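Presented as structure tokens, the chain that follows is alone, the form predicted alone.
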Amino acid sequence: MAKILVAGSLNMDLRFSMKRMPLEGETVLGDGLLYNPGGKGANQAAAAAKLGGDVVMLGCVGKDGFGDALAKSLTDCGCDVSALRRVTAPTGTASIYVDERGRNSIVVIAGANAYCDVEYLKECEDALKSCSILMLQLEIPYDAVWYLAKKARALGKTVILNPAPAPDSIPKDVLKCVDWLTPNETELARLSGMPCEEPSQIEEAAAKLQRAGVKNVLVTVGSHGAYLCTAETSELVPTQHVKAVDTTAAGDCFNGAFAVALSEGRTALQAVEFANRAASISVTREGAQSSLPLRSEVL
């Protein structure tokens, strides 16, 4: 199995339930609230060593309690932290409110996340060299990610870059250097600049960030699966319906899960129809790291 490197955020989700999203300048009653270890990169490297990935960790976060449940959440789902960088900004936060639809809205405060920079990325260099697959979102610096990004290219790594949240742009000499861009439809758009409501519309979109650099475009796109757009092949493969009670970190999981199957050596329909499965589990449960499923699950 091919070890992968995440390099992203770490946050404590603050999750507010509620029957229905408030208006603006409304005040509702919510239901709940629980706190759930987070942030994109670290959803992303426990999906994939809960799924059974050899997966070790990039990133900052406080010297609080916040901080040392981050790292106890990814070490409990079988990451290797030691790199994790130990700054004195207050980890990040992500409020999560979601509704008794399952849908969800969020803010993130990025707190020590703001220090994943270049300088302590160069110091976590043999993790790069170490690894075969690199992953990547965008609640860093994004001078680091484009740092990482052009680092594992000159290295001969894969590199998965999840655009999310999306950027107005992303430099046309960093999207040569990614073999997986997976945005979903909303991100598609913006990277675009195109619409995509339709499926005629989201294989054109992709096809003009293939043209652009971009290797292969992977668009999620909710509960009718995902787009897989290769220089072969561009088609919907179609996951299983379920009951979502929040979709929180789907496509964490759904990109997790696409990476330890790349790593196992899977074809890239065998990768998205796995990473479909995990995902339809994920929305059934509460939470980012608590909803993500064990190997045997998803098997």
The other form holds:
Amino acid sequence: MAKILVAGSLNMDLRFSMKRMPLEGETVLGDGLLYNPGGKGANQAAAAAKLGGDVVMLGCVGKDGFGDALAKSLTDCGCDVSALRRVTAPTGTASIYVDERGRNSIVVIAGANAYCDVEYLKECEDALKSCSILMLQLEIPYDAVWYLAKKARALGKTVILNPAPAPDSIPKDVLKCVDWLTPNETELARLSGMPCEEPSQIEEAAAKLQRAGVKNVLVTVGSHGAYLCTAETSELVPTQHVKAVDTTAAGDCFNGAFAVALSEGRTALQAVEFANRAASISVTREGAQSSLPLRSEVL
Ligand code: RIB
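Show the form predicted in complex with alpha-D-ribofuranose, please, the one above being the form predicted alone.
Next comes the full complex, this chain leading.
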């Protein structure tokens, strides 16, 4: 099986649950607080490992209890964390509000994630050389992500970039290094500068990014599934309907599962179907890494 390298963020999530989100200037009473390992990078790595992937994680945590807990969570999921960097800054944290319909709002404080820089990634070049698939997101410094995407392309690796949180733009020379760009509709709208409310708009926006150099675009559209946009096809791959209790990390679960299926040599369509199934399970559970399914559950 091909090795998957994930470079990205690790956060301790503080998940507050409430009936509805507070309005500006309003205080609401919540009904629960959960501390749960998270961070888009770590969630994607954990998802891939729990689904049977051979996963190495690169990233930075603090020399504190949250850092210990995040490293342990990934180890328990089966990830190789031997190259994680411990820095003097506090471990990244995320404050997550989840309402009774499972919708969320997230604020991330980068902390140690800001130290996941080019210098550290250069030290980890062996990990990049030995992987086949590189999975990236945007909760570490952009120049580190751009560096790794270019380096991976030069080494002939498959590059998956989940553009979350959405940046204003991605440099053109980086877009050309991306095999799979995996935005949701909001991130796609931001990156393409086009409305993405209707299916035809989503396909047009994805095509614009493909013309800009991205090889394939995979747009997650929540309970509807995902649009698979390649040189050969542009189609909605529907997902099963489930009752969502918490959508946190659903996109991360989708990305991790997609990478695993690719690493096993499945077709893009099979990989999206596998990822849809995994993500639909994750939304039926609370939290980020606590919601990720095992391979047996997805199969
Ligand atoms: O995608 C969900 C994740 O976003 C959370 O785990 C939080 O840490 C933020 O990174």
